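Coming up is one lone chain in structure tokens, specifically the form predicted alone.
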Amino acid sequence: MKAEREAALPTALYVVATPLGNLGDITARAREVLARVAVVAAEDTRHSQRLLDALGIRARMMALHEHNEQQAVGALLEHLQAGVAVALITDAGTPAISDPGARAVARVQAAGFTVTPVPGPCAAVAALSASGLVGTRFDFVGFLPPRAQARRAAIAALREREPVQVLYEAPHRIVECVADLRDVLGGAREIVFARELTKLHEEIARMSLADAPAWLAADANRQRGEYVLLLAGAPPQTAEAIGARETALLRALAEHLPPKTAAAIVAGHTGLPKKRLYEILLAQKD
């Protein structure tokens, strides 16, 4: 490792993905970069020190987390201006993906320095690969708002989206989050729970939202560990699927109101997607 560190890397910020839990998932390139940079900027230096110790790497570390990111970037830039290489890591997975790092990357780029990704583990992609949800597209949502009213509003905004929705959630909020998902999206929507990925108690389970609260309640351990939640996308809507009565009401209102207003009224009373209702009226007009 000492010889590797003496062979300095080109000056840059290296965004390094680290294992979610299983140390065997560290890539050869990530190990090499961490061994050769002058400084490692870590979300939690105590946590990351254990990773470096396991890899046999001794490195100068600095803290860069959500509470000090703006200030820490100044020190990070000083290192780069001195001509040294810096690695950015998070507690687990890929930095700047619902984790600190995005602001640091932006400021480093703005200062004219190179940012180099060193790809590897990512909880969202790992969960998708084992979910069994079929689709060519997905939306990465990340963490929903912690407060109930804001969370339910954010969930309502997902109701009409057809791609798979990928969410993160903390264990102390998982029960209330899933209850809100069921209440806002309906019990028929499929959800996949991916908990403690790559760790000893890894668990991946697929079910309807109607069954999800009971699944969580069946084992107290399911309220521990970080979660990736994957929601099946909304099914494509057609005039036939919306229903003859709703379609008739929509068209009757459109005879006296602008199409957007008619669609909004029917959506508000039925919970049907306003966008799709509006598209039906436009198609009829054409």
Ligand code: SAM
The other form holds:
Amino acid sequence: MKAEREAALPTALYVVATPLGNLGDITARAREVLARVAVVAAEDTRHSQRLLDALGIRARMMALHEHNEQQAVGALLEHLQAGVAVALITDAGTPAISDPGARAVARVQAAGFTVTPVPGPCAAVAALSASGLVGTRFDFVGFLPPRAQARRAAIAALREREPVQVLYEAPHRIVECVADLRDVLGGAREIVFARELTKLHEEIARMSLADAPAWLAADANRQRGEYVLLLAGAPPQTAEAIGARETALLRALAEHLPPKTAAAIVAGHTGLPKKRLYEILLAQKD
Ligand code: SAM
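Form predicted alone done, so how does the form predicted in complex with S-adenosylmethionine look?
Okay, now the whole complex, with that chain kicking things off.
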């Protein structure tokens, strides 16, 4: 393909989303920006060179990754000070979303330069859009800690969250991560596996956590590949679900104490979420 080099863009840092796997997902604007900036800062220059080659774009590249972000921003700022436009890309998807870029953006903004997003693919959003999970709210959790004990603690902290929980997981940890999700959250919770999105072996599968380990084991390919995991949110904790004794105690305390204090005391003794207990008292008032 013929190499492109078009007129320069206004000086700014352009934060450009790139495909998750399917080259056809590059947006027209991303393509134009990458062709017109003076420098492309990439997480892995060799990986991104293949993308630019496929797009027929010849660009000067510099490396900006997790391990050199602070120093690389210095060089990036020099380009902006020289009056040229710079694009920031990562290996796949949207920079700064479980990817390097946030520190660079903050320092570029602090130095008084414009930062412009060029939106496009993002694994979390793609997975949510095709998950079939209903609800307007979601929490972006990203990667859980790699070590088992810390991972289990992080999962326990999600237990009461009512919005859909959106997780990223590395291919080599998918089996142990799913086993921990089942053990900590219980088998009844629903999970959606969004695997290899936009690629040849794309798969979106919804099931209970009880069935999830067997689904992973049923096909060796499922123990490889990129995954977004979506967990249905915790069922709302109504007064009924919280339990008659706890609710009665809560109400009795609230006759003598401010609602926040009553909720804090019951939460402290039962481990139930304080916010939910407080909301029950407010609903009773109304
Ligand atoms: N910044 C990226 C984004 O916008 O989605 C995410 C980068 S993060 C380092 C990589 C993780 O994103 C993978 O481990 C996986 O959880 C998820 N991911 C990336 N590409 C994916 C794909 N094609 N299908 C499913 N998940 C994907």
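Here the structure is a predicted model, which is why all the values come from computation and not from measurement. Here the rigid core means the biggest group of C-alpha atoms that line up within 1.5 Å when the two forms are laid on top of each other. Positions refer to the first chain, counted from 1.
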Post core alignment: residue 249 C-alpha displaced by 2 Å or more between these two forms: yes
Core fit, then residue 13 C-alpha moves 2 Å or more between these two forms: no
